[in-house]
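We begin with a single chain expressed as structure tokens, specifically the form predicted on its own.
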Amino acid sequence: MSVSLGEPSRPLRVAIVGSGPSGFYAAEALQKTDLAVQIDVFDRLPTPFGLVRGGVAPDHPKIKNVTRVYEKIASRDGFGFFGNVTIGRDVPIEMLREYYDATILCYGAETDRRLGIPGEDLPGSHTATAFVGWYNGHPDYREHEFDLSAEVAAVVGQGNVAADVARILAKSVDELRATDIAAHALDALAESRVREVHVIGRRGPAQAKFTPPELREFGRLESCVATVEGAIELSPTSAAEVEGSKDLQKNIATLEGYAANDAAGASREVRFRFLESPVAIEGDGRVERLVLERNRLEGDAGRQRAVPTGEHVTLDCGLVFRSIGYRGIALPGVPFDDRWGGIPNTAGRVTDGDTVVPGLYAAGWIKRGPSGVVGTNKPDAVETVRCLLEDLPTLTPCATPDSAPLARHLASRGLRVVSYDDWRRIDAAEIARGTAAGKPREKGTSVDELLGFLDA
């Protein structure tokens, strides 16, 4: 007897792996259905939202609301969370395939792109990522240690990620000391002796990745000047391209505003550099130096590249901090492909070749690699639940179409695993010691603090 999936009798079951962004909204795209559909996110932190809770700065609470939304997402009938579950490990993919219809994989870019220069590697070298995550208190990045105890940081990199940690080394404690950031990250940024951050650029400044916003708040830091190293100059091709953006006009206004700035007598300047390509990261032991290149732009109005002059100048400096983006991980059993660091698909259908891999679907990062802010994954979340609802005629049905049977294996393995209701308790209890703090809420830290939450 053939099933009909989606039917009261038979929900369409949905397994996605992964609690961001674009997670949720493939959730919502779901729930948004006629479908009878039961959905289970797992997520390999027993706390959801991803970068949304991991990633965005301390400093941008209003980025953060977004999660009021995910919250009703979970709290309609058919929701279910799988919170410290990695799957891959715990559960294999193959096994998914056992109790859900279709997955959809939402496991974001969790590592960043090399330099790939010589140097990289050294005491005081680090990625964005890390630094990030453990600002926010991220599990991963809790033991990461960070030497701010130079005077000079190099941040490579001009988009937004670049621009919050260039802002994090440039604020005062006073300024942070509100937010949700990470208790060690705020005690270890008062002892901070950093004084200059410079911001580093391959390209012009027509074509640096900040958003607006993000670059006009270098200008509303109490105890910071922006400066920009020489004059904002455009060329006709670049000035093309800010003609029609509005966007690059507001970032050039703002830049151009920035280098008439005099940062005489500040604590604390930000400096941003174009034009530049680190070449080496030297040192005796740790970062003492950055080696950079000077570049020209060659191409057509959008698609302009650096090209390098072979003109070299040093910056000293004690820390480098690299943000020139993001890979995905393979997940095995899944496609990947290793040369732009995500999972072949078409319009969100897994690929293996020319084969489409039937009721497997991708969505956020590791689908089209890392790109756009929070919103930018509702619309891509939208079109893979479009063709995984087109592909309903020809899903395989799961042989186990029942949670319970998982959840017994992973108990079985002796696996604590975090339902909603879960997560909900440790959001109380980080709310409650943040009350205390005087902060919006003060995060555990560990997997391990974490789940103690649970048993408090």
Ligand code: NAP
Second form
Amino acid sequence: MSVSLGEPSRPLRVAIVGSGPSGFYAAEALQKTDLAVQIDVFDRLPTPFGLVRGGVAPDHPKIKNVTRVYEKIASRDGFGFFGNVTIGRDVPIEMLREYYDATILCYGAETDRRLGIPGEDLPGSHTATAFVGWYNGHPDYREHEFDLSAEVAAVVGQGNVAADVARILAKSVDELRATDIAAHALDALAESRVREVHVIGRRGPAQAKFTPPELREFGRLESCVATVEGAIELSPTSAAEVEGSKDLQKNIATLEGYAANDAAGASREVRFRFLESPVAIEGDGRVERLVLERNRLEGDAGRQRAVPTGEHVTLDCGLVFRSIGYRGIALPGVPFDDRWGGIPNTAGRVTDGDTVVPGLYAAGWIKRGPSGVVGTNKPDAVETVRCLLEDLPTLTPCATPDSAPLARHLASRGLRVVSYDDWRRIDAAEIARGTAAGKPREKGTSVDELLGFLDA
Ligand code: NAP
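Output the form predicted in complex with this ligand next; the form predicted on its own has already been displayed.
Full complex below, order starting with the chain above.
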């Protein structure tokens, strides 16, 4: 007898790997169909929301309000959360096929691109990923140590992550105290001696990837002045790029304002530098300086690239933060493209060479690379779910359409699966702890601590 997936008698069963924005938007897109669906969302952490919890800066609370939308999605019938479960380790991807008709991989891009220069791993040279995870209380980075005793720090890269890193370094502790920043980070930042933060772009001011509000924030910091090294000069090609983009016009106006600032007397300075590429990080046992090579731009408007000029400059600094973009990691049993660090796919259908892998889909950063803001993941996930729905007649129904045996399998391995109700209890405990400290929440920063909230 053939099975009709999505009938009340046999709901369509979908596993979603990763509970960040793309995972929730994929779940929502499935909920918006007329089908009966059971959606189980897996996350390796006991907590949901991915980068909204572990990536969005603590001083950007409005962006985090989107979790209210995710709460609604999670409260609908047919939504299950399997927190603290690592797909690929606790549950091989093949095992998901036993219990689910389709799987959507939404596990983001959690590692960093490398500069590939000498000295990259010297103590004092950090990835933005680690710093962001650390100040956001992500369990992976709880033990990471940041020695903030140097006066000069370099941030390499000019995207919004670099902006977050530079801003957190530049803000006073009073500006951060009432946020959900991790207590260990607030303590370390209170002792920070960083006074100068150089934000370094390999291309020019017209090519910096900051969004205008993020760049403008540097003009509103309490005890920090934003400046620019040299003047803002645009070649005719760059001027043409700016002409064609409202956002670039705003950024250039902001940078021109910064270029007119004087940091004398300020307790901190964030200095934007352009057309410089790091070629070496040097120091005796730890970072002491960053060697930069000056660049010029070549190419047509919109596609200009940095070309080295052979001229070098040295920046004496004790800290380097590399913020040049994220990369995804491979999941055992799933095709992976090592060149760009994501899962090969066509509109969300996972591909292996020229072949589509039946029943396997991707959404979010692992599908398209690390670009866009939180909301960008919504149309991206909708596109993937549309493909899944088109494929419905050809999907092979899973052999065991039931989540309970999978839960039993995990329990038999001694794994403590965190349900969505469990997460609500963790959430309440964090908020209560935060209220006592005058913060929106005080996060649990290790898996044990998070699970401990459930035993309290
Ligand atoms: P990004 O926007 O892609 O910026 C990466 C930066 O690194 C660019 O300036 C890039 O320069 C530079 N870069 C890359 N390779 C380099 C190299 N080898 N040497 C020197 N510089 C190099 O990435 P991101 O900052 O990691 O952000 C990821 C996404 O998250 C973005 O879409 C961002 O907008 C989003 N995000 C948003 C917010 C927010 O809305 N508040 C906050 C954080 C992140 P080129 O341009 O020359 O390649």
